[in-house]
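Shown next as structure tokens: one chain only, the form predicted alone.
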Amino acid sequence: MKKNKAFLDRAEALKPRLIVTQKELSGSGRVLKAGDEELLDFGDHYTGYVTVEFESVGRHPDAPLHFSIIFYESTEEFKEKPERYHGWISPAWIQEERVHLDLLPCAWRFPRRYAFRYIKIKILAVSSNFSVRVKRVGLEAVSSADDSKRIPFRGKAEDERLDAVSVRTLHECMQEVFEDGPKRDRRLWLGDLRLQALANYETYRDFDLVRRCLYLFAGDTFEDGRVANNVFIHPEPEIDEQYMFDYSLFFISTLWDYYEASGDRETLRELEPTAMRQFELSKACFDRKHVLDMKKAGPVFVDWHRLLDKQASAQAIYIYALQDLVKLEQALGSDTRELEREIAAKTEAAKKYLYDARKKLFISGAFRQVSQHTQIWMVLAGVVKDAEARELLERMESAAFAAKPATPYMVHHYIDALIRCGEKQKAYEKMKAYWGAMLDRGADTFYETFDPARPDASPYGGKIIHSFCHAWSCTPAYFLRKYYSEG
């Protein structure tokens, strides 16, 4: 690994205080004996620090309390049990406690934070002598977004709660970074930022913490000075031992939205290398038809989905990272011919050896997959655009047999597409049919994946170990604003 001291140092001096907020829930005052029950509701989601008070009912207790704790973030998390999860991702991501307290009345605080709307409590053991009551269950919450400082919506009022659930989702992700998300993994992903940061402009406007994140991923690379696809923070910032071909090129694309909304030229310039470093290790994975060899390329990511060949939409993502690398460098006053001709070469062969004339569509890999995935980023790239754009949209819309996003993720990359086409009215249409389908199972914040054809679907093996606050789900916020608003 190679670290930059200088950016480092930046990032630490970046790093944000956390605001605290207080709140508490009474007990319900049932008095509860072994195998007794009690489910407390925040009424939001909540990241942050649980104190829970019990006190004895009857005889002086003569016995150990064991308890155990659930803490909730969605109501689907209700039907599973944690013993019975079995899935590839580490149980130890399943937000539940066990505690014994040898003394009653008894405050215990749990030095771990959670994300939650509910917290269940289970009482496991008591002696036959006495009983016990919660209390109360006090939160200490955290996140870094200063809601006094938030832009207010300024859409239609219908939008309200589609907006207002967004920002929840966002807020709960700003923490000392832009999370992917407080319940699980908790750390800091290239492709989560991109999207947070797009929402944070429209709302929060909290530049520093983009610009933290920015230099904690120049500031620990690997040895050849590219970007990994995520970043661990304690005890010390870390990059994770993997990177993904897509997502080192989403640091150019982070760089400049965070330019473009800030103006921050400095920042441009002190990281304008390890920008250009993201096309210079990227360039080298194309064969002399000027398309991505995939072993060259290694993992990349596009969406959660098991079937998706994903070498034509690397291929569209490298065309459109350098779009904004030509933006970048003009902005510096840089010379982009270099860049210009790369992107011509590489769009050039998109389209003559990665399009299937007969299905007007793109196709990707030895099997010629068809996938909206490609389709989408073909638009976004420009490969195609204005009305060849829209008909390639209206074609793939059609294609029953083309596979399709598994994750808000992408489809942030399928309303992108529409407005970059001019179908703003359907891209509108598309993001309340998706996100609102959320709203309508009781979402407080945005889920990691979601298939509104199969709601009770999981990519990790149950439900109980998913984000149902995840940051790259928070972007409605970021079209209704900028697409949208009537202020």
The other form holds:
There are 2 protein chains.
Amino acid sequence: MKKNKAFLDRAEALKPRLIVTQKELSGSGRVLKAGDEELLDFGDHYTGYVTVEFESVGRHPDAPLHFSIIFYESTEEFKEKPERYHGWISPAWIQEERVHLDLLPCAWRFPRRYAFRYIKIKILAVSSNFSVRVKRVGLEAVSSADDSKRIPFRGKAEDERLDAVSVRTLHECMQEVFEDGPKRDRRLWLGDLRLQALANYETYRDFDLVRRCLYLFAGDTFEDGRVANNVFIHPEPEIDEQYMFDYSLFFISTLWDYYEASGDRETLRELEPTAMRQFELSKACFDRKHVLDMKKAGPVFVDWHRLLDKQASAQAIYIYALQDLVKLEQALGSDTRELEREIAAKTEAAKKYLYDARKKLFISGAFRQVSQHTQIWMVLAGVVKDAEARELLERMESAAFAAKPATPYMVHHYIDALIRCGEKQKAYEKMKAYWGAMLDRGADTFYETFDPARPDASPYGGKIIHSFCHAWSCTPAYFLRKYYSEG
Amino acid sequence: MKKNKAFLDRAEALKPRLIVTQKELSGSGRVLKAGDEELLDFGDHYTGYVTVEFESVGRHPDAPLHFSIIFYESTEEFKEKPERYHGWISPAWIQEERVHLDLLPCAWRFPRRYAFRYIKIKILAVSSNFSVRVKRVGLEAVSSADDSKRIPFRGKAEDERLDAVSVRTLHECMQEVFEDGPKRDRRLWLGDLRLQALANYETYRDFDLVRRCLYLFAGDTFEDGRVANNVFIHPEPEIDEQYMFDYSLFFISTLWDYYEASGDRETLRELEPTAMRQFELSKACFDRKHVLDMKKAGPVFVDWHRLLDKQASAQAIYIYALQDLVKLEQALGSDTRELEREIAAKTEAAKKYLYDARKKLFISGAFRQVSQHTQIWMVLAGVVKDAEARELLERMESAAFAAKPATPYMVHHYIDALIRCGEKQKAYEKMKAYWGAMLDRGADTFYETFDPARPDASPYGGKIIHSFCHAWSCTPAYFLRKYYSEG
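Let's see the other form, the form predicted in complex with a further copy of the same chain, since the form predicted alone is already up.
Following is the full complex, with the preceding chain placed first.
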């Protein structure tokens, strides 16, 4: 690992003050014995610290109170039993606690932060001599997003809810860094950051928080200068020992987007070498035909999709990022001819080797897999443009067996691709249909993963482990405000 | 309830400073994944506050650590599954916690006090990227018993362990008050206090702690002046809304024992009205034949024995307490002729109406139940004495179907009865056999309940709920030092 202390110090200096909002609910007044439950609804998604106050009913308590508490982000979790979850994501993320209180009345403050709208308290044990009542539940909600500075929504009234829920999602993920989700992983991921930052420029315009995150990624890299895909903040900033080919390249795009929104030339200049380094490292991963060698590229994310072949998407993402690098270098007055030649070579190779002329679709990998992902990224990379791109996306939709986006993150890129090739109305309808289906299910924030065709399915083996407030799902606010706003 | 503020203030002023002893164990160094357990052995019974320190192994932790911890007083609990306990005592007493730690390394201090020798930590969840190690477990053991002031044991070497385990039991129960058990109920009970105080006079000689407890009982009584059977100390001293006929009377004996040991005449004078009031209230519970009317007497404890008829024992306990009241009044120079007449009348009635001349055993209740309890208490009350008493206890032992002591509390009274009627050697053997059987099972402290004939049975439906360090079981130290000491 290579640490840049000056960069990490800059990140530390940019650490935001969290804004604390106090909320309080009264208990129902119901007298609770062992086995009884009480459900509390805070009315919206919150991230913060909870205090539960119990009082006893009946004789003086002659045994401890033992209770469990579970924090739900969404009604989608209500039917789940935590003990039945056996998926591959650690069950340690399930927001359930068990507590003994030796004395009543007692206001118990949980030391951990939770993300939730609903709280279910279950009495596990009292004694025959007494019962309890939940007197109140206090909440210190935290976020670094300042709602007083948020740009008002000027779009259509019918889009207000879509915008508001996107904004709430972003708000909840804005903490000491841009987190991917306040329930899980509570961590700074580059793929999420890129999209969050775009939504942020249209809403809170908190440039410092983006800048802080860029310095965190640039301040701790792999030995060769490769940017990690995520960073742990506590006990002190430290990158996770993993990278993804696409996420490293997105450092370039995220830096460019930041400069475009903020005009902060100093940061652009200081972080340009980090961006350039991602290009240099990725450049070495191509074969002589200018096609990406996946053995050299290493892990690529693209989407949560087990069977997806990612080669063609990764090739396109490389071209996409290089286009941002060209703009970035031009803004600094550098010569970009080499970069442009590189883009041209990789674009040519994509058309020549990653395109099936019979199917009229881009293909990926040795098994020539057809996926929507590949077509979407080819459009975003400008490998095909305008009418050609529109027709490609049209064909893609009717292509049987083509792998489809599995996450709002990938759907974002589909919407973006439609807009880029002039299908603004279709993009709007697709966006309304996808995120609208979550709204129809009562979402207060947008989900990490959602398939409208199978809304009850869980790719993780249980909805109790899902993140129902996930950064990469907040971009309707970006699209609505940037492309569909009347103001 | 009738509060005497002056008495409660006196009790508050006598609140002891707890002596804190620091202990520390290193973890085994084993790398733990989900499902793995680590057992730590502190080598003796302790009561106090625990800090567990974990460190991570492998990659940076990318999920919380979820673990459970269970505190065992005794190996007798090892086989028990907390979730399988469904007895009548609240499962809230089971010393098991579940905790999530978001950051590692972490030293987590549990806010509650536990009573234990063994700690079992079980990893419930980590992630696939990391494991954990228990680095150390710290303990702040607390007790108000000052071992530096304890009178050394001067008995036989072979009795040292019996004395030491008794003393440890007492030590662990000496906290802000004399507790019945540091695991359960952690509370001041008059029946336990009386025996603890006796053991205390031979060991720690902490008169202030007994005095404090006497003032707590006298400072908060029922409206008519009846002393409660137990007192809650937190959040502020308050009696439990229940009394037992025998426990109320034991206030007299406990006060007399205290005076006899301490010579504290001021306390005797101040608390004499409370003692006298217990006599007055109990006196009204007899019928015209001077036999106790159980409807008037209300609840009586005597022993944990569901089928025991308690009438005759209660009659004897009344006589027993009145004998202490006579000594108490004489010490204060009062006329005791009325009291002595009362003792004589009740003794006569016991012999006349509660004795089966055919069986040559005392009987109790409408169904003329024969129990060991009744014979024991008749001897302790002096209803029969010397050779007559020795023969009664002899007959009692061979009497079929006679209910037997169920607790060390009742066995204590049997030993005491044997000593009183001159069977000192037999008393010694019985004591060695009963408490010795617990020592043979590896006891570090003596149990609340123990039946040598069925050592694996649990009257509560599970040993996980037992108190394995219980005040009323600490009296071998009293007997050994008072009756069998060479010094």
